[in-house]
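Next up is one chain by itself, shown in structure tokens, the form predicted alone.
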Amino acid sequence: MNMCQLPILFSFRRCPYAMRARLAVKASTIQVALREVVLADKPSEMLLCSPKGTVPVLQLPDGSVVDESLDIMLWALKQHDPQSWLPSNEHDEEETFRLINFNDTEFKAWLDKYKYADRFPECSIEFYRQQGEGFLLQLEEKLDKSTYLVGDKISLADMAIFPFIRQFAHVDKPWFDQSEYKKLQDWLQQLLDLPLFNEVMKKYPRWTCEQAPLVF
């Protein structure tokens, strides 16, 4: 494809929302022009596409914009899903989106308070961690029944959620490593060890308008 016809993906390497978008795009084998941004100094080109100023942002060749990470995942996988991440039946679909919705709403709110507990002094860091543990326990119970969150193969649910569990684990890694969530620890490590994850976590220079297009 001609470079000017490639979709443009604005991303930030460490953002879990951007991680999961990159994972789905890379898994789909669809090429995009990657623009690595710095959130403290967001490029005007990104803000013109999506004034809310969060990553990821996908600008399609026709000018339309997708600026929600899950929507970017679905956009990519609905075009090409060679690893069969998308749910194949109504039950799996319902469970997939139930888990992702819980992750993106209730769990993410506690994760932010746990990670940035000094900004929320009304409660202790231990309190925020305990609130987040409700989701960890839910996932642990899922993984006690199957290898992955929705069955015995990697799916959209795993790839949409694990970047956030990774972030939670790294707030206090010694605590997480000695915690009771043994199935969850193994699951997380398996996903972190995937060549796909290592591929999407490569470091790229900050994008500038003078930079040659970077095909991702």
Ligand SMILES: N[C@@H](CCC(=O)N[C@@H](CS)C(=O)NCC(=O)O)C(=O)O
The other form holds:
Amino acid sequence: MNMCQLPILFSFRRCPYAMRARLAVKASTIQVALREVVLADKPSEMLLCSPKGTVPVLQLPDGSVVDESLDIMLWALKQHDPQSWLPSNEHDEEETFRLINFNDTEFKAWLDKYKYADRFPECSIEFYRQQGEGFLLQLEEKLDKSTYLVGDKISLADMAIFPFIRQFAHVDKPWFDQSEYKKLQDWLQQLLDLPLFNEVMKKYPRWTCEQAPLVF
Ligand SMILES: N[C@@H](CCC(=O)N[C@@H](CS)C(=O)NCC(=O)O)C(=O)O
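Return the form predicted together with the named molecule of this protein as a structure block, the form predicted alone having already been given.
Following is the full complex, with the preceding chain placed first.
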């Protein structure tokens, strides 16, 4: 493929939504041109195709745009899913999207308050952590029954959710490490140790329009 025709992925290394998009794109082996952005100074090229201004954004060669991380994951995996991350039956599909939806709505809201507790002084950091723990407990119970969140192999649910659990764990790592969520701790460590994760966490310079396409 001519490099100019590669899909363009606007990304930010540390954003958990962008991480999960990069994980799926990399797993799918579909090549994209990666553009590392700075959130405080988003490139006009990105805002022009997705005015809502969140990363990740995928711009396809035909001009269409996918600007929700889960949709980018599905865009990639529906074309090529060599590690079989997509759910293979209706039950797993329902459970996968239920967990991801809970993560992206309720859990993410508590995660933000826990992470930036000083900006939400109406309650204590411990309170925000306890609210987030509802989801940790749900996941711990899942991991008590199966090796991964939906079944005994890595799937979309694990990959869409673990970047957020990583963030939650890193707010107070000593607390997380001594917490009762032992299965969750092992699960997180296993995913962090994947070569795929290291691959998608490589550091890239901030994109400028003079830059040669960075094939990811
Ligand atoms: N629902 C969106 C959420 C993406 C999102 O909120 N990304 C954050 C970074 S982690 C962002 O771009 N925030 C805009 C900003 O900080 O200006 C998705 O799944 O792609």
